[in-house]
Structures are given as C-alpha cells and as structure tokens.
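Only one chain is shown below, in structure tokens, and it's the form predicted on its own.
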Amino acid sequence: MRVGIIAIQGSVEEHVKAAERALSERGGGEAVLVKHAGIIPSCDAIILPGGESTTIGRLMHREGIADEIKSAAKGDVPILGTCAGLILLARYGDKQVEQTNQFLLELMNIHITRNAFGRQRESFETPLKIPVIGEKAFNAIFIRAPAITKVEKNVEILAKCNGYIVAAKQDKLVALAFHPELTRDTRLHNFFFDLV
C-alpha cells in the first residue's frame, strides 16, 4: 500500500510516523510525501493533515495537487482529512470560509465551521467513543479544531463531541476534527486503510 501524505504545511511528520506504524502492523507499506503534482496518481490512499487550511488549500490548488485529489476521489481512492483536512474535504464552508474565499475540495457533503471549539488556548484532549473502531474510547486531541455542523445525504456520523459532529465518513472519505496522528493509537489509521 502506498499512502500519499499532502506535505505542504501542518502535522506532516506526525502523519508519516502514524501511517508507518499502522502500515507495519498490517505487514508493510509506504508513506510518501506529496509536495507537487504527479505523485497522487500512484497512491492507494491520501491523507490531508492538520495545519492552516487556507494556506494548504491555496498551495494545493497552485501546485495542481487539488485536481489530482479530486480525480483520485472519483476513482474511489480513500482520503482521510484531519482538522484542516476536514475543512478542505467539505462541500459547504462557514462565513469565515466565504469571507476569505477559501479553497475547498468540495468532496464531502458536510457543512463545517472553523475553530468551532475556540482558539489555540482552548485546545483539549478527551476520551471519544467511536463505535466503528471498538469499545475502547479514543484519546482525541483537538487543536483549534473545526467541526461538522450538518451532514447531507450519504454521510455517516462516526462521533460527536460537545454537540458537534467530529468524525464522519462518506463512501471512502473520512473526516476527523481532531488529530489521531498525535497519539500512539493506530485504530483510526487502520480503519481508514481498511477502505483501500
């Protein structure tokens, strides 16, 4: 399995290490950095990491990566978006997205709000029940986290926190408002890799 990690900005190194841990548990695979066009077509799965969504979106579009991600999604390639990645996967942004004319991939039928849980100083960790990965709670780390405020058709809600949807799945697209790559728990990465 070849996993492309969008390496423009954000928690790239953490996702590489988390993906490599999960892949080794599955018998092997490769995590590759995607900084320019031409790599996505050779990937079996794609990860959009957390970071600054406006910057990541603008640079993905400029580098031609965004169009390749859209084509991959049409070809049933699984895509995981965490934090900023969740924002980029969304079809519907909030007022902040509209005011800044932020680029969105518009792949998931979800409505999002940026910084739903507050600014950097309001970041937190909490045990989160995510039934699709088992009974044991997942230690979810929220850092300036967005949230899903509404889902449209074909979207499965995987978890909620403080009244917000924080994990969702649509076909082979998975959106998480938190950072699974900052934990040693590989269950969410393995859940995602099972979609390949």
Second form
Amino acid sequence: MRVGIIAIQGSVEEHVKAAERALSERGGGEAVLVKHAGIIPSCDAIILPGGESTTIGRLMHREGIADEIKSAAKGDVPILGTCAGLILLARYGDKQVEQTNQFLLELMNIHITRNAFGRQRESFETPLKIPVIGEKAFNAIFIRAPAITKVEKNVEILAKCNGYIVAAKQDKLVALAFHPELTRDTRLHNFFFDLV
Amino acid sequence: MKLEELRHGTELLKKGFAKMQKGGVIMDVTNAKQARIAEEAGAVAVMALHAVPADIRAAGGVARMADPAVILEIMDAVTIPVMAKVRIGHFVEAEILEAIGVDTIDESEVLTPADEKYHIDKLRFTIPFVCGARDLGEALRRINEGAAMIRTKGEAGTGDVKEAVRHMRAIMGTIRELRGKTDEELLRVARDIDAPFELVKETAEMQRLPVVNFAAGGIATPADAALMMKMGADGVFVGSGVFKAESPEKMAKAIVEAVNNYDRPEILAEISKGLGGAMKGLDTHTLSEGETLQTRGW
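What would you give as the form predicted in complex with its partner chain, now that the form predicted on its own is on the page?
The complete assembly is shown below, putting the previous chain first.
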C-alpha cells in the first residue's frame, strides 16, 4: 500500500510517522510526501493533514494537487482529512470560508464551521467515544478545531462532541476534526487503511 | 460529553498547535489591512505589533507590548492564528495577551526586556509561547521554561540574514554533534551548554529540537526564506521583510511560495522575478554592541 501525505504545510511529519506505525502493524506499505503534482495518481490512499486550511488550500490549488485529489476521489481512492483536512474535504463552508475566498475540494456532503470551539486558548483534549473503532475512548486532540454542523446524504456520523459532529465518513472519505497523528493510537489510521 | 472531561492548555495542545504551523510563513503586521494581505498571501499566522522591527529599531526608546485594541482589531480581521509579543520576563503583559485570547505569545528580544534575570514561567499559561534562541543551550533553556516553539533570534529589523544563518547553524550543528554520544557524554554536554540533561538526551535521540523550530530575524527575500528551510528550519517568520518591501503583496506571496518550493531552484527563480525592491536593510556588522537585539535574553 502506498499512502500519499499532502506535504504542503502542517502536521506532515506526524502523519508520516502515524501512517508508518499503522502500516507496520498490518504487514507493510509506504508513506510518500506529496508536495507537487504527479505523485497522487500512484497512491492507494491519501491523507490531508492538519495545518492552516487557508494556506494548504491555496497552495494545493496553485501546485495542481487539488485536481489530482478530485480525480483520485472519483476513482474510489480513500481520503482521510484531519482538522484542516476536514475543512478541505467539505462541500459547504461557513462565513469565514466565504469571507476569505477559501478553496474547498467539495468532496464530502458536509457543512462545516471553522474554529468551532474558539481560539487556541479554548483548544482541548478529551476521551472521545468512536464506536466504529471499539469500546475504548480515543484521546482526541482538538486544536482551533473545525466541526461539522450538518450532514447531507450518504454521510455516516462516527462521533460527536459538545453538540458538534467531529468524525464522519462518506463512502471512502473520512473527516476528523481532531488530530489522531499527535497520539500513538493507530486505530483510526487502521480504520482508514481498511477502506483501501 | 461532560465539560470536566475537556482538558485545556496541556503540553500536547501547546506543542501540537506549533506543529500545525510547520512549513508555513508567519508575518509581522501592524494593522488589519496588513493582516488581510498576509492571510491572502497564504501566511499560516500573523504577529501583531505596534511597529515592525525596523521601525522599532529606528525609533529607539522603550519598546513594549502593542495596544490590545490594535491586536483585537487584527484578530477580528483574519481567520488565521494571531500571535503577539511581550517583553522578556514581563509576565503581566503575557497575562493580558492571554486574557484577550491571542493564539501564541512571543517573549521577544525585539522589545525592551522587563527582567534582566528571569524569563517568563511559560508552563503556567494556557496558550503557547515562542521564544528566540542563538544556540542549542538557549533553545533548551526556553523549552524547559515551557516554550512550545523556538525561533532563531537572528538580528531583527535589519533584513540581513547572516545572524539567522549563524544561529540556525549553531543549533543544527550542535544537534548533529550529539549523534552517537553516550549518556555520560551527554551529561557533560548538558553541563557545557547549561541545559537540562533530559532535554539534551531527547534532542540527541530525535536528532532535532523537541519542539518546532522556525527561522527569524533578517529574512527579506524568497531566497532568504528558502535558505533557512534548506538549513533545517520548520518554517519562517518574516518581520520587516514584507511590509518594508516595495510591493508587500508580491513579496508576501513570493516568500510563501518559496517556503513550499525551497528545494527547487528553477521554481525559486520564477518566484523571485519582478518583485520590486526588497527592504533596504542594514549590514549587521555596522551595528555597535548596544544596538544588537539578539544579546537580550540568555
């Protein structure tokens, strides 16, 4: 399995390590960095890391990676978006997204709101119940996190926190408002790799 | 979800926030209009100041935390994180910035130090701190005090990159020298560079600083930014380099693109074309001892 990590900005290194840990538990595979166009077509799965969604969106578009991700999604390649990645996967943005002319991939039928829980001062970690990965709570790390306010057709809600949807799945697309790459728990990465 | 299960201000959250800035450019801004230009160019955060370092240097006098009204106006203008500076050791300025909700505090040598003996105890704050450093010992002392992010000091407000280069080389070079050393040898290093052994050991094992490490202090062109990335910086702060350039919009966008393409000279050449003049700058060798900012803090 070849996993492409979009390496424009943000928690790229952490996602590479998390992916490698999960891959080694399931018999191998490699994580490759995607900074420029031309690499996505050879990937079996794609991860959009956390970071600043405005920055990642703009550069992804300028570098021509965005179009490649869209065609990969059409070809049923699984895509995981964490935090900023969740925003980029969404079809429907909020006022902040409009105000900044933010680029979205418009792949998942979800409505999102940026900085749903507030600024960095309000960032938090919490044990989160995510039934699809088992009984044990996941230590979810929310950093200036976005959230899903509403889902349209074909979207399965995986977890909720403080009244917001914070994890969702649509076919082979998975969106998480928090950062599994900052923990050593590989259950969510494994859940995602199972979709390949 | 019970509210008491939400934990705020943990080390993981503070260091994690800094990690989300990696591969990005953080720009100094003095008003809402400049903040919007920075966001539009693709900055990952802005640093709210009352004046850019080149102007602080020219003005002289005591430089202090910016007016909270200006910082709040900048926070309202953009959706990216907003950082702001406090004087070294001035924990009340830090408490004020935390109260208004800035995303990160820079305990900065660009402002006039308030305490000549103690840096701020950063562990007791909910929001993360970034601090300047000239070498590994200084970086690890700041991390030990709770800094979630390190930047080179460089020589702010000069547009001369050589001091940032010197500091990045010092930090990365010392980290490389730690490779393969035994615990006894690392203990000796810890004593020599005046840093906690545990952090020296962690740095040796990781072969990098245990927190995010940005370059700052004198970066004025896309090539400067790419140079610092090539030397191992996780990202770049641009102070006076953007808004003292002839065309701030073009320069801001070019520096962001340069950080993303730092290893591709052909693209850097394209990015560097027709930007207009960079900031005029000041050769750091012409500064007398009392005029350097990097010697503030220890």
